[in-house]
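Here's a solo chain for you in structure tokens, the form predicted alone.
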Amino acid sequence: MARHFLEIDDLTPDELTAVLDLAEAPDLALSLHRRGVALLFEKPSARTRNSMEVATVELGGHPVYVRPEEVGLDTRESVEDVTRTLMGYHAVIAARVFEHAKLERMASVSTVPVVNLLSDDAHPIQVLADLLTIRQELGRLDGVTVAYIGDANNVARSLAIALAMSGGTLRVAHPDGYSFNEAAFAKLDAAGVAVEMGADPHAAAKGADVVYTDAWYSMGQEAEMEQRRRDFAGFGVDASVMAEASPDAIFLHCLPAHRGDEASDDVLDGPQSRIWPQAHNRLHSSRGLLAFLTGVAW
């Protein structure tokens, strides 16, 4: 039976550790030798495409980038029929979509692993890289406190679940109206995840091991840019916010960054920033995940 990866808790805590260990393994078996990996993108992404293509090649496979107009999910063909076609060609189907339900529909019919490269609800592939970076930089995940400043979005939801699985804690500081939605809170409650919510970035960052932020407006939200800038005024991560964190704290951002909005240049480029190792870990964590899903670890 295929193992799917739609949210971070599709792995057990032990499996999550195994994926991170595989990400750092110096020599992995070529579990994708002469096999294809479909990379279906409704939303483009530089980091996701590059990391997944190279990870596939490093495991001996052949990545195939699929543009949205080439398949037309639910326009040219149903999600299910597209999935049935691709699974006949590929060892893995990885998709970056808007509606999370499309991934669930893919997984319901697929006989090969379906991987969530991003949906409006979750971003578990990003969070694998985040955990790997935190573990490398701090030497642990257990007991780590992460302060997440900004929109309680898909990244924040997946990060909250991942930290709970690893023995860590997430604090979220968000403007009014940008908390988790009801569905996200229901998911977190069902997973037994408690998140500290508040409206003060400085309070959230106090004593934290990691300060994390994301863009205030993402792809598809450009029309909301000016309104969101007004709503998020005072939620930019600057030197004063970082000063509240632990002296050894690191700064993370899943990128792309809108410099001067959610973070200042002196933080993005400062000595505590680990945004480039974090970005590069997208490759290593993706390789670890693909190795796990295609049979290296189980």
Ligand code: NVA
The other form holds:
Amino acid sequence: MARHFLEIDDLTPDELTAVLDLAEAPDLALSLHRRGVALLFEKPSARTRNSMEVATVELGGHPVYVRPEEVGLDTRESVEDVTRTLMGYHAVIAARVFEHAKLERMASVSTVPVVNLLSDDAHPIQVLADLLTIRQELGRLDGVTVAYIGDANNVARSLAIALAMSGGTLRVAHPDGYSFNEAAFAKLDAAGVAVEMGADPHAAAKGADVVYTDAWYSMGQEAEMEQRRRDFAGFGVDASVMAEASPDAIFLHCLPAHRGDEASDDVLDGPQSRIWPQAHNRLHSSRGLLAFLTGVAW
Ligand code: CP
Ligand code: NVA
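Structure of the form predicted together with the ligand, please, following the form predicted alone?
Below, the chain from earlier opens the complete complex, with every other chain and molecule after it.
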């Protein structure tokens, strides 16, 4: 049975630590030597595509970028039949999709690992890099408090689960109407993850070790942009929010940033910001994940 990675708790807590350790390991075995990795994107990407391509090459493999219109998921051919085709050529099938259910359908037929590169519900490969960055910057994950200011979206859900698995806590401050959706609350409940929810960014940031934010409008929500910008007014991370956090706190953002909306330039570019190590860690954490999924670690 192939191991899939659709949400961060598809790993056990020990396996999560093992992936972070692999991310930092020098000279990994070339577990993808002369093997393919399919990278299918229904949405745009800068970090995810590039880091996955290079991570694949670093493990000796060959990445193949697949545009949705060429395979036509559920239009030219069913999701299941596309998966059955790709798994004959590739050691891993990785996909960025709108509907999370498409990944579940891929995983249900695939004999090779299916990796979530972001869905409307979850972004687990991002939070691997987030945990790696926090561990490197603060020297620990256990007991870490992360204040997440903004939309309780796919990134927030995966981050909440990842932190709970590592002994940390997520506090969310969101405007009215932008809490986790029902499916996310059901997932968090099922995973036994407690999240502190609130509506005051300053209160959420108080004493936090990490302040984190993401876009107010995710990919696919562009039509709601103006409404959301109005609704999220007052939820931008600025110097006054950072001043509430621990003096040693770091600022993270999964990127892309909408400068002046969810975070001000002085925070994004300021001394507490670690957004570039975080972005660059996408390569190392993805290499660690691929090594874990294609090696003999389990
Ligand atoms: N953070 C992230 O997933 O970035 P991309 O959308 O550029 O891949
Ligand atoms: N929540 C954002 C994350 C982008 C990396 C989105 O889904 O577009």
